[in-house]
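Shown here is one chain on its own, the form predicted alone, set out as structure tokens.
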Amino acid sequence: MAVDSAKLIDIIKAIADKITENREYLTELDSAIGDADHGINMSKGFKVVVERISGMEGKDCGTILKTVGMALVSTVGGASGPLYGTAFMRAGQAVDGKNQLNFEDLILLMEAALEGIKYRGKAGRGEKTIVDALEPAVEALKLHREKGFEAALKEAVEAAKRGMEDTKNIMAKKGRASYLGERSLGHQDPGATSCYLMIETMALQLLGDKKA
């Protein structure tokens, strides 16, 4: 795995496209347990992201990721903006100054993103949040790193998917959804879903024609 700034920008643009494609789906999920605006807000935020990173091919990867984070913080409403914004900014700090990223850098920046979300949201696994998709993915990358980049990345995608789907069986303990108590059971968390979509898209971009 070798990702330069141009490839990183391509990956982020692909993530933006995926979020936009799933705008209504994410909003539908959010309508059951939240403010019914997750898809709308995320799509709006990533539109600004694409505008801000276009033409940044000459910048280092850390700067690009931090730019993504700042755009999300300033444009995405609700809790998602600060959480995802912090995730991307922490990821950028973890690889600051690097013009090319390898597999170990991927693990490093995803660990940093996870820790940023947990710190900003004061959330842990099992609370029906983004963490329920992201933490299993990070753990899978680390657990299977000896199998090589491709195998580990595929395991991470599957782990994120399972984590996302498992949020249906979790009672919300954070955010607006927590007000519903047991009524939040049976509903998939929109934040965990958008996180899974990002991880899946990133993997597909990195693996090329080798499906995630």
Second form
Amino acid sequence: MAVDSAKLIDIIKAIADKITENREYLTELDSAIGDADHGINMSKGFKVVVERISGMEGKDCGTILKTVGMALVSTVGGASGPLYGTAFMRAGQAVDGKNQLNFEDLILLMEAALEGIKYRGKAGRGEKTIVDALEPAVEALKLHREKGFEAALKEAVEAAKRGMEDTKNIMAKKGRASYLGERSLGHQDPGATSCYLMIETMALQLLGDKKA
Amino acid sequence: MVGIVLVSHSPLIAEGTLDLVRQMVGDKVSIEIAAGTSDGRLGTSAEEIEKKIRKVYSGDGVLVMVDLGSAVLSAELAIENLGEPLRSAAVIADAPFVEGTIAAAIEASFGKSLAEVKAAAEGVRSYSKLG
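With the form predicted alone in hand, show me what the form predicted in complex with the partner chain looks like.
Entire complex below, previous chain first.
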């Protein structure tokens, strides 16, 4: 696996497209247990992300990821702004100065993103948040790293998907959904869903034709 | 004098709160609003909060009042991004937004320290409205 700055920009643009395609779906999930703005907020944020990273091919991967984070922080509006913003900024710091990323770099930046989200949201696994999709994915990447990046990446996507689906069985303890208490049960978390969509898109981009 | 930044998802909540506060303290206290997104949606922006903290800072510290969820996350991120000496001089109050802001502004208007202003805001949590 080798990702240069141009490829990284392509991956982020693909993520932005995916989020925009799923704007209504994410908002619908959020209207059930939150403030009905996750899809709108995320697509607004990623629109600015694409504007800011376009033409950054000459910059290193860390700088590009940090730019993504800063754009999300200043434009999203909801909690996903500081959360995903911190994740991307930490990911950028983890690969600072690198013009090319390998599989080990990917693990490093995903770990840093997870730590950033947990720190910012003061959240752990099982609280019906982004962490429920992201943490299993990072764990799967590390657990299966010996099998090579393709196999590990596929495992990570599956783990994120299971984590996302499992949020239906979790009572919300963070954010607006926590006001619903047990009435949040049965609903899939919008944050875990957007996180899964990002991981799936990244994997598809990295695997090329080999389906995730 | 301690400055205050009102961080809300809604500009209307922040402006209404500021109206109530100005009735009590007039223009004595430096108070700024960071509410809503730049394109008019409900929400908060760390960038905007950072800007407003810089604006009200006079050397005596800044108290940041927050409403819900992302207001807290954005405010924490804004403070981390400030750099010294502002980073150590800006604190978030764990307090009800409206009552806490009024208590904090009154305290600030008497020239009290940041710790005292923060304690006044957080002290309203134990007030009983029904006596």
